[in-house]
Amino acid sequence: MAFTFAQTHSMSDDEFLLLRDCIYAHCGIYFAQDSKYILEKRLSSRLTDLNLPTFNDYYHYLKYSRNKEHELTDIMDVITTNETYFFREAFQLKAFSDEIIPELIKSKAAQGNRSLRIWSAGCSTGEEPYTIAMLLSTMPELSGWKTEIIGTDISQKVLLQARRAIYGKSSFRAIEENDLQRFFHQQDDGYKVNDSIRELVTIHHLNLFDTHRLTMLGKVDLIFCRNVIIYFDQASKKRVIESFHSALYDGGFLLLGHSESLMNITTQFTLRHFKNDMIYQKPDRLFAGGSL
């Protein structure tokens, strides 16, 4: 029996420069130098496919060929991480459900707005969008309200999985057994989110670096955006911070990942403490000190 080997090849320190920097203007994924050897690997398999004999002709077709943006586009699927799972860091979803919501739904209701709009910002496979509507789902409160969760990413391959909405036991260990049994059905493949969960998601594919497609976007109350900017360097984290910033109704809240903070990125959110977390919060201008 024959065996075939996925093909290294060699990347130079200029090469890595040069697709680095590409990588970067593209969407602000920054590869410090001690990591050559990880977009070395991950990118080998696109010169085998693309029948490219070094990483020098690989930077030359992301900067002119016909297919760059494509190419652009596929290569997120190879040099993102896309490790989640359904309701993960708990504490933090229950100061969502049990403090965040009923704030919002006070506030919005006070203004006779019915609406509630949230935004998963790199939402991978799905996981976390659905999460998110499973949680609103159980809400009586929210009954009648226009309820409407927005994923998405840069990742084409892990947004075909989001729409699928169809997941195996990696996904699932944080979930109980009854929310199991509640949120999804299960077939031969997996269990697949229930209809009346994913009719309240919304899957787009989206670069942070798109000035103009966020703003299509339209206005958040909140947005997750959890173990994203982490794979950004300090003026990338800027940009998208500010765009989440501009994205953010007044009172809107910020929820990052448990090792993230905002501290010497802006000091346009206020730190509000939560009975079950610290959460980032956009001052509403026509209320004192950041509160709803």
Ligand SMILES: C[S@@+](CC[C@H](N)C(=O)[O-])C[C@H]1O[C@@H](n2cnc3c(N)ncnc32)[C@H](O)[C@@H]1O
Contents of the next structure:
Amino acid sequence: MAFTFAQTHSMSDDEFLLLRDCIYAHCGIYFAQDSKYILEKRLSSRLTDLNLPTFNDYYHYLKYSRNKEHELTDIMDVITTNETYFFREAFQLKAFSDEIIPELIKSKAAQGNRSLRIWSAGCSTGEEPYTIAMLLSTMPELSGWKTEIIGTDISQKVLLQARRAIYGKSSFRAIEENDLQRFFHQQDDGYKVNDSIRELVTIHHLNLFDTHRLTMLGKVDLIFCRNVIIYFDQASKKRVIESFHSALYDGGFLLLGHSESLMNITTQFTLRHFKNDMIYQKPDRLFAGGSL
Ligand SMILES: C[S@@+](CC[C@H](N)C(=O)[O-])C[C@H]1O[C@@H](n2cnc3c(N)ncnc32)[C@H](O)[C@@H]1O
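Same protein, different form: I have the form predicted alone, so give me the form predicted together with this ligand.
Below is the entire complex, every chain and molecule, led by the chain shown above.
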């Protein structure tokens, strides 16, 4: 679907509430009353494209037309905020590389298990899962291990970019020059992630509210879900965090964005104090108290 830029149609308060609730039920993203203008601006082009005079007509289209599922899926490209970049949140990444991964390697190797599954939930254009792959690729202790990084997002548009893996300046605001040289090659249209990194990552379309499809993902050792739940209300956060708890192996880790916490959401995770950062862990049933 091509979104055209059009004049902004005017949205009444009632229309806002109808559309807001429809979007919320689909993906958990919650637009507060004072953000009506955002929805009005982001959805206006759909009225133009579909030749619908009012947002009320558009609500009926979204709710009852034969295309309703497609339309809801497609508007996620304009509803979501997709800001991201390589090597975001350096302290957390240092805790990941220097403390968490060595701990996971030790505990999994002790069980005779030499595989690692990491999920980047809400991966946007792919900078996060590729950063994880770059960090893992430099660890000799993982040689001979089966490592899998799964990137998922609700917006098809960002996933196309993630699969293309070609990036411009704004993705590189936190990268060091030698990492740029090591993990990318320059093309006419930007810097492309090297194949050796890309092959560690798979990219999939997934709505974190689609509980059935979430279970098909299988169990993982670690989840990055950074700067995603900030757009959810408390009930949505609880629902998604519950799904993460089920998806993690006992002793697995959950890495949220630096402004996010599980306070007032759940007590099912332990907050571990590492040297570089504080990270949530699903307690191991055998060694309750946090350590693996
Ligand atoms: C701000 S980006 C964060 C990207 C990356 N995790 C980071 O921290 O740099 C938030 C992403 O979450 C995705 N998202 C929002 N709601 C979602 C949902 N219900 N299911 C899956 N992805 C969702 C958006 O499409 C967007 O790409």
